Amino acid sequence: METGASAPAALHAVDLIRKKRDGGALDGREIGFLVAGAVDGSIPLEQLAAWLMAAWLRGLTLDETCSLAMAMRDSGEKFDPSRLGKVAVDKHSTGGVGDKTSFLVAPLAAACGVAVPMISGRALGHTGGTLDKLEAIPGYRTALSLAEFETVLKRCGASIVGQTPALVPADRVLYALRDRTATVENPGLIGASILSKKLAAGLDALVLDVKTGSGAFLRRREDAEYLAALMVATAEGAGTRTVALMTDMGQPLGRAAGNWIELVESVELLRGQRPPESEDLRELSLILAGWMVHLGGQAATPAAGYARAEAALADGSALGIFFEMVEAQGGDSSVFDDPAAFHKPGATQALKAWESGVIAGMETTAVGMAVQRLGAGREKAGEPVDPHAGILFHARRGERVEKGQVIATLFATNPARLQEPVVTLKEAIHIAKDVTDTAAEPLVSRVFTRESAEKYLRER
């Protein structure tokens, strides 16, 4: 008597934890089992946390990363942008301090004729969250249905939303768990999380901003390069044209780090203002938007895309799209008429230079933790964040300061929350009496295309 093929063995979370702990690689079926268990609750959080820690310690292979990204992408509904009649392009950053480029590149690229369906996240580790920042605008809704998402995109050309229970639900669970279990800084976990959200948006093209330096999640240059190449290869394999830019996070991007104050800085730039402390933010946003416009077929080269984006900044069309998006998602854009009047922090303190010299460097991760502990971030999932907490920087890396000069202003939820961040900032900002080499790090140090990413991974 003939017998059919035997059924695959049952899977158990503890076996997969042990396998990863011992250095083994999980196959697609095993990864899918963990992702499904995260979504339906059949795998307890403590087991998911244990697997995340094992993955963080042992690392994920390229195949594991691809399997995790695809399984999370398929864990819920997916958006189909084909009805928009435009090429769908997005940008995503690996996270930094003061990183607010989304508020600039989304309307800039939309003003140049591409659709920007942007699915973003909340504060994670020492970095701020795009959604937390947008929710500082009264009424702004980040939890839209896919039908509402499509409506906003048709009206404005850009929409920034979060993962709802129906969209990438597995990443929503694992993202929050990683934040609470110190399992953030891992190339495979970061890459899979980012790509699951982006691929669920049905993108035609994607521009990745991979941070390097003291404020990056991945502090070692080779880890950041691996992450960039890994994500480009994974996304291209899924049919999404992708490029990754390695960008500097050796100091906060722009002059504001927080929630509301980052929006204010972004709108100032959209209004054509050019404060010198925000010049790096303006330049990086135009570079990223230029690549988006190029990959979206609206410019022959990234440089031509940059020029188109800069024109959209100059003529006010990008500003109009940003305000239109805010209103379309329920936000009150009138708060930007007088931003200072809306800004009501519970406590404020000026940080003065404790000696004269040159700001030789910043421990940007520590700066980010100071921002979070002022009230801008959260230590437990679901905690509210203070929209008014944060730090304004009045001096940048390489600048000379005099003793007693105000180099930063801190905004906190209440006076008690100021003490620790002040101490942290003093330790994080290095003032040197004599600095012979203050050459700035390049804003963009490397670009990975499909070809260069695949070459990098082959030779690694």
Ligand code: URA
Contents of the next structure:
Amino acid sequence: METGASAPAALHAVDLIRKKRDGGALDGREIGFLVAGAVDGSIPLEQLAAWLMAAWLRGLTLDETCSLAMAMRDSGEKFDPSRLGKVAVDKHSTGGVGDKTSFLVAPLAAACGVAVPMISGRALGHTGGTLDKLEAIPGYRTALSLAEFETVLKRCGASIVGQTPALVPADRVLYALRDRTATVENPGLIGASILSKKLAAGLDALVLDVKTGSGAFLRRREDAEYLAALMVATAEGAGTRTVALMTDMGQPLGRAAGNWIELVESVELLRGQRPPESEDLRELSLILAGWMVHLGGQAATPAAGYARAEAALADGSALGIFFEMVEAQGGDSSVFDDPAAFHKPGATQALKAWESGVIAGMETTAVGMAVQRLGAGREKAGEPVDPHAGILFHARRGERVEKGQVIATLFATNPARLQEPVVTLKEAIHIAKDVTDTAAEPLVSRVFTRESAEKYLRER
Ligand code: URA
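Moving on from the form predicted on its own, please list the structure of the form predicted in complex with the ligand.
After this comes the whole thing, all chains and molecules, with the earlier chain placed first.
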């Protein structure tokens, strides 16, 4: 008897784990099956974790990365920014220590006339999370419905929210699982995670900040370049105009790494203050905002976008938008009236230079781990984080320090939590007696556009 086309064979998670473990490449249907199972709970976490580890060890092909990004993007509802009446542009970083540019670029770009619907994440590995930082503000809600997201965007021009059971739920599950199974640092998994969120926001344009150096997830330059190129090519293929800037993460960005203290540093800059230790943060934020404003059609070049963003910093309009967004999302912006009074760490310790010399470099991933273990990050998914934990740096790379000088202040949940991070930090900061060359990577070392990304991938 004629049976016609045969039905596709049933899929089983264990077979897909084995296939990846043995170096095979999964097709779109197989990846879709895993993503659907992650969202509806039909694939248990141990199988998802095993697949993530196999993917981490074996790597994902370009096709697998695209399939994973699109399946995760489509795992929930999508935001439609067309009703905002503005070009929708966002920025996303691959993750760093003290990386708080979102609090600056979102209001800066919004002040220059673009809409910034930003879907962010929580602490991941050794890096801090934008959502955890924002939740240090009493009342700030990161889980908004799509209707609420739209309302805030219409009112303020910018809104920063997180993944929810409705918005990119697959990334919500896999992101938290990667954080606790040491499966973060892989170009395909990072690229798919980032793109799923950005493409679910329906962006017209996207600026990617791809970190390089000792605090980046991808320590090898070629891996970071591959990640940048693959994200640009994939997002462009999905219709979003995209650039990636490769930027230095050889030391924490700015002088604060933690939750509340990073917000305070950002608001200081938005208020027009210029502490010397925050200059790299200010500069990078203006460069990224400049690209956003340019891609959003509000400036003819990135340099002209930078100038517009700098004007929005100087006239206080970006600060006003930041506070408006905080209030619109339920936060109490009055805590910024006296930030020092709000800061109540359970324990504080000064770290003094153990010898005189020059800060020649930092093992920034270890610095990030110290920040997380002070209480700023979590050991288990869903645990609360301590808004007040973190590290303030009083001296930065290339600076001369004298023995006994306080170079950093650590804030922890309780005195016991100070012990391990103090040791880690001392090992992570390299003070050299006679340093002649502390030359660091430039803040921005390379820019990938669609053309250069496609060329890079072709020639790789
Ligand atoms: N940011 C993300 O959103 N996902 C990652 O995997 C890394 C950085």
